[in-house]
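Only one chain is shown below, in structure tokens, and it's the form predicted alone.
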Amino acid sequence: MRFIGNFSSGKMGFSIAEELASQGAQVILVSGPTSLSTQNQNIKRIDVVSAREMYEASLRAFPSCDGGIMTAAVADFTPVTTENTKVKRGKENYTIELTPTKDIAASLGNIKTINQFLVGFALETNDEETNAKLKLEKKNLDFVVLNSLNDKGAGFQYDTNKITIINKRGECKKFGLKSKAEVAKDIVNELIAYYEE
């Protein structure tokens, strides 16, 4: 089987619904594939494979929560066409036709009530802080997680993160290098000193 995807290995969104999880929280948590198992009996978790199914099931979910922090690194683009049968290598070349899929942060952004809070993640690699900040204005968050692949020890496959956090009234607080769970950590304790403000 062949198929487009990323590194995305969920341990970021596992170690956050752990953290939340800890601290009482009733968690919701939707995976897509990943052989993450979670410790909390307060997570409940929803299974996906596509990216039209996380769509279809954080748009569910959201309603009935408190709010929703998106960590997952959901595909912009999807094939138009999908084959049922290996496709044997040839002499030409081979064009896939892509479309763009769901935009589930800015779904949840058109239907978030003023009780709700919601949380974006954004993996960068040039204009950094510009382009979360623009992330963060178009689809109504309330803050970023900021992310960098030119940070080593950040991003995709490794068990720590650095990230810097942007909200929605312009503060801008930058953090080290550090394990997931401990990202974890400060990013729902900026979310209770957020709202508790």
Ligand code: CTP
Given for the second form:
Amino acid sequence: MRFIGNFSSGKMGFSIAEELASQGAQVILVSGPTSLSTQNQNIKRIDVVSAREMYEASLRAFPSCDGGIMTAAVADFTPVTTENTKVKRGKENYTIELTPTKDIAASLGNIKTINQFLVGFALETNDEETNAKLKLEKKNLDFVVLNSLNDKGAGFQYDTNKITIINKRGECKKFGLKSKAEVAKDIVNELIAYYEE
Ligand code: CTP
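Provide the structure of the form predicted in complex with cytidine-5'-triphosphate (CTP), given the form predicted alone shown above.
All chains and molecules follow, beginning with the one already shown.
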């Protein structure tokens, strides 16, 4: 009845899955709750509800993949206990104890082989590029896609996004405001160009 969630629509992940599949890839899409559907037959969808389920499904899928693209806005904390019955009103103060979730991107970064790539997203509000580069290093990513919450039309609930892609060589490329389908193309094309070099 009640859960802790966020306003992420999943559109960025679905757009990237469609773009990869349209370029011939077999895609495994691990998706949290969303009303979106997939079009391309080359996308195998695994639906999950919790951060823990997403972690388990991602860790299971990753070893057989060429790489991973981590678009999900995974909750950083999860309730320690869940209620079996409705919590009635009337409590003076009601405290919910939270415990950290596992960092899926960092876990995949740990087990990543030399032949696999890993792309993460960084949603930042301040010191955007510095924080994004720190995330790239900390999670052992090859690319980080930076979204600034200061950019109008970027982030959750919009059909558009404005990104900067930073790779592990420290190269930084800024893109204009575009539809999420076009942003997905830019990300996939950057990846292809990087590995074709
Ligand atoms: N991510 C993940 N598992 C989590 C949290 C985040 O895999 N439990 C991934 C996201 O999918 C994204 C990247 O890590 O690719 C960065 O997510 P973000 O929310 O920007 O950063 P956090 O690592 O959660 O750090 P902070 O919230 O402190 O900025």
